[in-house]
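Read the single chain below, which is given as structure tokens and is the form predicted alone.
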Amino acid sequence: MRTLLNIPNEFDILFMQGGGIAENAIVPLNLGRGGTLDFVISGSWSEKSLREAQRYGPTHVAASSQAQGFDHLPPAADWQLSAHPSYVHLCTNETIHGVECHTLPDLKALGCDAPLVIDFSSHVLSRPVDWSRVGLAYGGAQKNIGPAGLTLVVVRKDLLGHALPICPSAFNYQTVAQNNSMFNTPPTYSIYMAGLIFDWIARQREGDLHGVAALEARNQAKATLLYDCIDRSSLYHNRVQEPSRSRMNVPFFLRDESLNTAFLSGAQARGLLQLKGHKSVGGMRASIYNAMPLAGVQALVDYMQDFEKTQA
């Protein structure tokens, strides 16, 4: 993983567990240092993130696109961060309102010190990462490395040892890194099936690219096949705005609604799976991660087609 992300020595990495959601206690109990903790509201999960870290310290949000209906990541330009915030958090992916961040904000830039902690559950090897602009990055294995049961937690090592007294041993970052992740029973199989796929994404090839960026390439073309279909189309929307929108995870939404039972009966009958849209935003979601090929966006885009000229 090191390798794959050039990840450099200065950061330890972790294979923990309980998933993104445990992350979002695990983090402030590491990092919170009894400051306040500023975040970026960009959809679901950065909301939930935020519900959690108030448990254990003072929050604030620096920016939010609620009121906008999540449809765009708040450009850091526009930030109102805290006056000397532990930590800004972001999630980088927000799964249920497509919606991703493509460059990393620099904080010192924002005249800022503090540590940016991405969420990176839902890209996390999709791309390349800036660990210049990052002090931790952390996530859940099951979108693109494997089985669910293994969180990736890269943690800048001058960020350990700070835990509070009430942090559990398990959960502290410095106990971890000490024990080389083995402070308790590893995820050992899912640990295994992750060592597999780092493998393979070390084979992908495109062109002249290797491993993570074969796979960024290979990402954008599946993201804009898909997207250039919604956007050329008469039936189907997208309400993301254009330089936010996720390569990951494509929601959309038929004009007409009240065809929407027809659409996913007729994708079924494709062989087209898993493309109703969280029960939260209604509509229609592709995800389309590292394991799904350009191939299977394509049957998606002609089926879509299909579909749409049937209604004309």
Contents of the next structure:
Number of protein chains: 2
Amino acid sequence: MRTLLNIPNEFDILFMQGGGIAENAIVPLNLGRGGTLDFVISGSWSEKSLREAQRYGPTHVAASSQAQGFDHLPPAADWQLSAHPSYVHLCTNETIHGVECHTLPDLKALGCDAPLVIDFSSHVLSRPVDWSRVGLAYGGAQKNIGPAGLTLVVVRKDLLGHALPICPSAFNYQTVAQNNSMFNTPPTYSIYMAGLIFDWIARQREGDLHGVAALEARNQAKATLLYDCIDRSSLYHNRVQEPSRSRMNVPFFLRDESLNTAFLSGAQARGLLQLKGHKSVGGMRASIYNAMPLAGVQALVDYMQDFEKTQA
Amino acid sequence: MRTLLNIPNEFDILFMQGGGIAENAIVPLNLGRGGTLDFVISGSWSEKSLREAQRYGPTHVAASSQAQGFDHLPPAADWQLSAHPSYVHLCTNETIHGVECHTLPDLKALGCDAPLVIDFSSHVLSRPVDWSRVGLAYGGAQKNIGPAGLTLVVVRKDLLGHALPICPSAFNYQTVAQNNSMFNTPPTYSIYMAGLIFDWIARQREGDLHGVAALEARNQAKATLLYDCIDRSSLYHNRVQEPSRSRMNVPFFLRDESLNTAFLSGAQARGLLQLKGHKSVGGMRASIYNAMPLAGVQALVDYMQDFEKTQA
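Can I get the form predicted in complex with a further copy of the same chain as well, since the one above is the form predicted alone?
Shown next: the complete complex, the earlier chain at its head.
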């Protein structure tokens, strides 16, 4: 894991229990220190993180794209950070709205010395991470790591040791770090499976690239194939502004939504499953995580083009 | 699960994430209500529960066998309960000290209307539970349920809805209950494996008994075989008073502790593993959970008798 993501030694790698959503509370319990918690709101998951953090300290919304229907990631230059936040929280891939952060903000350049906390649940291990800009990263296992029931936390060691007194011991990052993620009985099978996935990632090759860099190249190719299909179509459209489009989760809509049911049943007939969009946004969503090969995206694109022709 | 343990409909069955130890904090976050939390201290695990609960409200030790080296469960008649506790906590099987509660206390008969909270992690599904005496029961999966990473919580529905405001949503029992244990992505594989174990338990037979009752009969036979061997020996001894002896975890000591290493290596040579006692108590410990057949205990007893003969 450390090698795969080039995680520097000044970071601890923790395997926490529970899904990533629990971390929305566990992060402020550990890093909040009673100070202001700054949030960038770019979709459903950052909204949920904000609501959960409000239990543990004053919060401040530094930027939000809610008024624009979460069609982009607010650019860092526009963030209105508070004076001395305990940390700044950013969800770097919004699974439901299909918004991804492609360049991590440099908080220091913005005049802010607080650590950046990123929720990278739904694109972890799909691309490299610029650790020089991160204080803490957390991600549920269930997308690109392994079976559900495990959360990866990568935290700069100097941020440990400041948990609120109400933080449960099993969720105190310092306690977990000191016990090598075995303060309590760890989810052994999930960790074992994650190890197999890490081995698989290490073996991946694309030209001269290997490991996560190879996966990134493949993920770029997959996303380009699908977005090109959508953008060239007169039936399908994606509402996310191009610089913020996610490589992992591609939500799209049929301009004639009365065709949704026909589209989904035709897809199912070809073995293309789980394409219905999240109930909160509707439409369609193609989740093309690391485990999805280029051929799978090609099969979807072929179907989308065939379906569009039948509607002409 | 409901059928296996005859859980009445006034209880919700929750699958929580994380090991049982996290529940030491999650229970007071949900049931504490800021009132006094009464604890019976009968070994390491109830001590840990007490320390964790102290973060969330005033605590009171109603009884403790610490001065006697945790050699018995303090009898309910001797408990000094506080006036109006939010709940009374009891660890019904102390894994490390080998102390088990064989008859749940009737708090009402003791003049206390608070719910009884039991940590049944290490003997869950090894015997029936008298639910008329229980408000909440919690148990980590890793002993008799399935792979680590899952905690079973059985809670009377009328106790839900009173969580402290600082309780994380993912650990709020009411939220988890309302979402059928899927508020966040659940540990799917652990739940699947637990289901297979439940099926296995349902198929067990001992004479006319089936399911958990059959396992209880088998566990009684296993424990009797081992304790009889210990009690008849002049080399081995068990320090727990007979009425409190655990059927699941049998700690024992060699009267001549200089033989410990020879005992363990001889055991290993026969494929008898994991017999070294917990570092906090020393000696030996045989954990004879549901998965251990009578033949396994017989093999241990045969070895113990052979080893004793070689020392004569």
